[in-house]
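Form predicted alone, single chain, as structure tokens, below.
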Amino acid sequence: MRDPGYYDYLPYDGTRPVITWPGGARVAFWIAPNIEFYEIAPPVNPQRRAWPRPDPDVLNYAYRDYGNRVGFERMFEAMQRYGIRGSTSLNVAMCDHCPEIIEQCAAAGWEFYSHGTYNTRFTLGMDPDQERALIRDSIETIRDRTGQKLDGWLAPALSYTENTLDLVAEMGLSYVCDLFHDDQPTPLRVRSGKLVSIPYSLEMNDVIAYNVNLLTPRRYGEVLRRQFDRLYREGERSGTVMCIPLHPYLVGRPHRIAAFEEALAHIAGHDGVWFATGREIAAHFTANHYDAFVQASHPVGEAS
């Protein structure tokens, strides 16, 4: 059995160092809207097809473009109503395709982190220099178009190489969202610097909820509330993290938006919730808890 060695082992059993969030919050809550562009005829990657149907896959291209034309506005308005800033998981080509969306997010104080250039161009098969160039393009595009430093990484279409984590850390980023393995932040093993994984839940992701698990909007809203309620209860002892990853072409449909709005009302109705960005969660954890978690952890397969 091979373990990739991305992180050490620290069970969620009451022996972990206690996480304290700003203001004594129980839950660090963040929303990660995926603001994406899907090319109708992307370059071919030999390891993975971009579209399930033959090119040109007009059906899937237009289905996703609904998010940039319509769904984004519904999602944005709901988040604004509750004063929640987004942490934008950005295909940086959106800065050219739909600059109005980028400007709107920036004006609202949203964070931008990278989800690659296009969601139809994968890192699969890239050598280190190619992947460095991809990361560098995100760093420069986000800096030039929004004025922000790039701190976070979510691989395009969740496609990784064995070098990704080391390269992300090497190039000065501070957190990643791709590992899905915990409800609290985790220090990662990298060749240089400090890198943190922060929770980004697949089960709360509207793609998984609607397209894989085939939930109804009402059921999805219930799932979001139950996730929050449990993490809120456990967060009384040590701070937890809840993330809602979103895609405007799904959550922003007329028949689905109300379920999302109702979940936000439920969460916003509680004291002790830190409405944060990914950058803020990673920075607070790294400054206050990173070293204690490293010292308390041990390599997978070794007793503590």
Second form
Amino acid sequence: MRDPGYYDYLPYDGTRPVITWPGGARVAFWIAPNIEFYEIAPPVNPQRRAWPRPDPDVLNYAYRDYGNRVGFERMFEAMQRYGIRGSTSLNVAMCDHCPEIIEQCAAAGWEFYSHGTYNTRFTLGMDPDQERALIRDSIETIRDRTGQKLDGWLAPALSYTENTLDLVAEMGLSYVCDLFHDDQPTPLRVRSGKLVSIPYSLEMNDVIAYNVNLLTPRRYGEVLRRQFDRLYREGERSGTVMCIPLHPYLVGRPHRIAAFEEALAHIAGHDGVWFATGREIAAHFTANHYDAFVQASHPVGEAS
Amino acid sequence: MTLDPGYLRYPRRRYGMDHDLYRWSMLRQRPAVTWPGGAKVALLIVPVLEWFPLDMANKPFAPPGAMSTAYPDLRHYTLRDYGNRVGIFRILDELARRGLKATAAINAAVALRYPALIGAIGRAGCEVMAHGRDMAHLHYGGMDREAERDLIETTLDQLERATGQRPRGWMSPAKSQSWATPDLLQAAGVTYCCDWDNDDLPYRMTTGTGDLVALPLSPDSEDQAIVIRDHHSEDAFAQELCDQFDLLNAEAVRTGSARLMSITLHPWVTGQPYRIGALAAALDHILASPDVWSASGTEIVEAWQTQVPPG
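Could the form predicted in complex with the partner chain be shown next, to go alongside the form predicted alone?
After this comes the whole thing, all chains and molecules, with the earlier chain placed first.
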């Protein structure tokens, strides 16, 4: 296919249906910590290598392992100081490997949504039944280990098939974080079920900020504050969404956590911010704005 | 399309790590550690002395700093050499002014090629850590176990003969290991290794027989990564070092458990005239705190081992 066809065109030009968030908030703000497990010697996917070096890739494995051993606690404490719940983007095998972290998130009232089983098992090349088995693993593991219903999906290591979104909708999930086309939620066209895209953001993601855009920690803090300030201003007219996707192995480093926490202080210092989880944003949008957004959208034309 | 059914099986899905090289634990759950004199942060400074052979093969991968243009890559060869001829002496000077200890990670080839440099390292009172044979001899998964055993023992012997010290610490070139490296290091009498950067305190590897301690060197305070790879200015790097120290120090006070801060310095990077001042400024900031313990790798490992017995 040349276009995935998940959504129609809807310009951000002031004519969209107005989004109202609970309490009249301007911005629905959410934090999505990616709680991940990378295997040291995963089976090989024909389309993508897990590690750049031969197994064991000590440098890259240990770099990420720091997140669970050390970085998670720093990130968690910073969020706790501002009373902000996380929506964990969870490699569900973490429930087996590091249950201490899962229990800590659950006790703090965090949401668990799925980021696949391991961040080293890609959906690339899976047939639909294999991908269903992957999604079912997440539904059952999160239900059995946390008591929560799985509502959201972020594909493991952002790996997809043409079926991914249809399958998560078919299996009863209500939102995905994989699409980066908007600052407001979007109804998605899927074969069955009802699915919305919730803004997640690549550029606010600490992996992109630190390992692709190579920001300094203080510059990352500035980026977060500026992103918030603009979305807050625009949210006076119609509600916006801001997400900070995080990885404990990056944001939780000792030279970085203070800059992140200063950005949180800035955001938490504003009235009119709805500190929500992914599930709450998706449910509110679906109940109140889904139909109006569908009706306001323009069909996409055919390019020759 | 379909994948091999094995791609959805998880034989190592279990409590803890998916390997047997060390045990899973969270820093916050471990018993508190203290340093001599009640210091909060142990400061480990690691200058790295490397030799990149002009004809290096870059197999099975190119280590950071490798030759990268068409042969002969004189520009990178000589810039790396700048560190051993010039840059290291600026670093040693800034450390000596402040009475700071250092643990130099040295390719055995550097010790053989530049005895005068090794003399200066000795006069500066540096501990010698083994850093493999040279940057062309990588340890990697799939290499022959006996060949690796020979590589490790030859490296340690050559460094001992050249420096008068049997290295107790080891850092593999490019921090790359095979599955056997920890066992082979322990069998060769190495006490600690610096390849696993996953913690802010030492911890134990689970090697076959004896005790091998992992002494993590932070990837955030390594000049080549931050300044060359990530293109941060020297001032930004210095700021990051200060922020790192301040956070670790505050965390040690708050939790009652000490922390480790490492600074890894490649002399061809930090030893440049325009960069050395930023390192000096960061060191001054760190040393303004009364809670710093400047220590060698062996001193840190021994202080830790006495508090955290094996088993």
